[in-house]
Every structure is written in C-alpha cells, then in structure tokens.
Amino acid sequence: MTRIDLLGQTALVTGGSRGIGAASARLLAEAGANVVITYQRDRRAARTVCSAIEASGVRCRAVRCNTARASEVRACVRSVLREFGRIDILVNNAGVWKQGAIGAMTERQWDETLDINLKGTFLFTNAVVPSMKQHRSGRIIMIASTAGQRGEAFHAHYAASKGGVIAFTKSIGPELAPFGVIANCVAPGWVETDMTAETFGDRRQAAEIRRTIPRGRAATPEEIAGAVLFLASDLSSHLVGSTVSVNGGSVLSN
C-alpha cells in the first residue's frame, strides 16, 4: 500500500484553528510534516490543535494573523521561513461564510468576505511563491466551495469570492508549474463544522440539505482534509490548476 510521506516538509495552513483547516493540519502532520497554523482570534483553539499535532512527534506553531492585511501576512511568512527554512505546502483555508441578500447587503459585508476569502488567498500565495520558486518545489492548495462553481443565493459575496479562488487557481497553475510549484483547489460542498452549526442545528433545514446530497449526509472536515493531503503529495504531481470537488455527488462540475 502506498503511504503518503511528507517527512521533513513544512506546511502552512491558514485558518487552522478549527474545521477544515484544523483537520488538514492534523492530517498533514500525521504524514510527517511540520505544521504552522494561522488564527485570528481564538488563541486557545489554535494551541489545542498544535498540542495535538506535537503529540504525533512533529513541530507545530500557531501564528496570529489577519489574512486580509498584507503586512501581517508578509510578517507571518517571514517568521515561518526563518524558523523552518522553507515552506513546502501552503493551504489557503481561512474564510468566512455569512448571509447577505442583494439589495440589502452593505459594502462592508461585501468587502469583509472578499478580503478574507479572496484577497487573503492572493496575499499568502504571493508571499510564499518566491521561496517556492527558489527551491523549485512546492504545493499550493486552495479551499474553494461548490458555491464558487454554481453560485449560492443569499451568499453572492461568498460565491463570488470562491469563484475567484477557482479562477485564481486556474491562472497561477500553468504559470507556476514550470518552476515545480503545483497549485490546485479543493471545492467542498456542505461540511459539518462550527461555521455551519447553526444551519444544521435547524432539523428541517438540515434534512432538506441532506436530501440534495446523493451520499445522504454532509462531509466531515476530515473528508475534505483527505483531498488536501492528496494534493499535497506526489500522488497528484500531474494535476495543475485543477479543482477537486468533494461534495458527496451534489454538484457535478468541472
């Protein structure tokens, strides 16, 4: 059986204190990678994730960082490179998902979602790429969404940001591949995390959502993390600018 081995590599996971980010950080660590996670507010949750990761015998560090602020992103990347020497894997996971109806959505609501979900993805990628190019090696993995593939009513700002992430991945994939830097994307459908807890807490709404998924349930964060681990490994070495859809069959999109 082929085993994914990331021993000695360093992974940077944005928004790694909870949900998909935390699950991805843990799975990358189980494969042998040292891990740095970023968080914005919940220091305790970030430290809990790091403690669990360090128990598996690898190094982990939590860095507070506002993903939408270029100066903080650059400082974060510089500190990781100083401590670990290189960044082999970048997982652009940090994001927000908030409701907003067109006609009532404020500019502030729009800007917050685009700044964190799309601009943050650009800022971290832009900061990490020079080092990856220098080493002629690297994996960049974006976390998008089915909303970016098909749209999502009452979440137009979120769908626009995730559609932008997918287009960004398609653009930089061919640009970076000649340098040995491989960029791909994971597009989850519904996932049971604290971000969606309120939605799934409504039994009627949860039942309606599950009826739209051929598998009959939402994904776990670990199931999304499995796709992240695959894209971080050499098993995906010939995938470039691709989007891996992990949605239980609810959205069949290229």
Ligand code: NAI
Second form
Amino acid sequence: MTRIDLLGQTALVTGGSRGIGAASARLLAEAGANVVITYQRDRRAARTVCSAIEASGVRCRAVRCNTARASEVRACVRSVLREFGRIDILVNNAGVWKQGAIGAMTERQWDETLDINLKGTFLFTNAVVPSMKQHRSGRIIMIASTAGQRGEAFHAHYAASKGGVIAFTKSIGPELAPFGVIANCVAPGWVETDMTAETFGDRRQAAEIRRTIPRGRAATPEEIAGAVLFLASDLSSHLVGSTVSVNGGSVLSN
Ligand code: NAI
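Switching from the form predicted on its own: structure of the form predicted together with this ligand?
Time for the whole complex; same chain goes first.
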C-alpha cells in the first residue's frame, strides 16, 4: 500500500482556524507534517486546532496574520522560516465569500474580496517562493472555487478573485516547475462550513443546491482536504498548474 509520508516537512496553511483550512491542517499533520496555521481574529479557535494537531505528535503553531497585508504576510513567513527552517508546503486557503449585486457593489466590497482572496494568495506565494527555490523543492496549493471556473451571479467579485487564483496558478505552475516548486489548485464546489452555514441553514436553498450536485450533497471540509493532501504528496508529482475539481460532479470544467 502506498502511504503518504510528510514526516519532517513543514506546512503553512492560511486561514487554518476552521473549515477547509483546519481540515487540511489536520490531514497534513496526520501524514506527519509540522503545521503552521494562520488566523485573522479567532485566537481561541486557532489554538484549539493546534492542540488537537499536537496531540498527533507533530508541532503546530498558530500565527495571527491578515492575508491582505503585505507587511503581516512577510513577518509571518519570516517567523516560520526562523522557527522551522523551511516551508515545504503552502496552502493558500484564507478567503471570504460575500454577496454583491453588480451595479450596486461598492469599490470597498470589491477591494476587500480581491485583496483577501487574490492578493493574499499572491502575497503568501511571493514571500515563500524564494526559500522554496533555494531548496529546489516545494508545493503550493491554492483553494480556488467552482465560481472561478464558471462564474457566480451576485458574487462577481468572488468569482473574479477565484478565476484570478486559477490563472495565477496556471502562470506560476510552469514558471516554478523547473526549480522543483510545484503549484496547483483545488476548486471546491459547495462545502458545508461556517462560510456557507447561513445558506445551508435555509432548508429551501439547501435543497435547491443539493439538486444541482449529482452526488446529492455538499462536500465535507475533509473531502477538500483529501485533494490538498494529494497535491502535497509525491502521488501528484507530475501535476503542474492544474485545477483539481472537487464538486460532486456539479461543474465539469477546468
Ligand atoms: P471559512 O469561512 O470557514 O474559513 C475561511 C478562513 O479564512 C477563516 O479561518 C478566516 O478567518 C480566514 N480569513 C478570512 N479573511 C482573512 C484574512 N483577511 N486574513 C486571514 N485569514 C482570513 O470558509 P471555508 O469554507 O473553510 O473556505 C476556505 C476556502 O475555501 C476559501 O478560500 C473559500 O473561498 C474556499 N471555498 C469554499 C467553499 C465553500 O462552499 N465553503 C467553496 C469553494 C471554495
């Protein structure tokens, strides 16, 4: 049996205090990686995730960092490199999903979503790549969305940010592969997390959504984390700049 072994590696997961980020951090740790999770506000949630991870025998650290702020991202990456020596796996997960009708969307709404989802992905990647190139190895995994593949009405800023993440990955994939640094993204469809709790809390909306998914249900965070672990492992060593769609069959497009 092939076993995924990340023993001794260090993974940095942005927005790891809950949802897909927390599930990814847990799974990477189960495979042996030491994990750093970033959080924006909820220190207690981040510490709870870290304690559970440490119980599995690896190191975990929680760092407060606003993904949209270049100075905070640089400081975060510097401190992780100081403490752990290297970053082998970066998971650009932190994100927001907000509603906004075009024609009424403010510049502030647009900028907030683009800054966190797309600029944040750029900032972390940009800060981590020099050390990965130096070690001639590394995995960068973005969390995009089906919205970035087929668009999403009333969420144009979100869809544009995630489409940007996919194009960013297609660009840096071939750029970094010659240096042993591999970048890919995961595009989840609907996932039941805090982000979508209000939507799934509405029984009518939840039933409508489930009807659009051939598997008949939304994903769990762990099902997205499975794809993250695959992309972090040697099993995916020849995948470059690609998008792994994890959506229960709802959107068959890259
Ligand atoms: P969530 O809302 O449960 O978690 C998002 C995480 O990002 C939180 O830990 C939050 O603190 C962090 N975050 C938000 N803004 C931040 C900032 N400025 N700086 C640092 N951290 C920040 O959401 P979920 O569902 O776990 O989403 C994770 C990723 O998956 C996001 O990028 C989201 O867009 C994406 N995604 C989620 C889907 C879903 O249906 N839940 C579907 C497709 C993609």
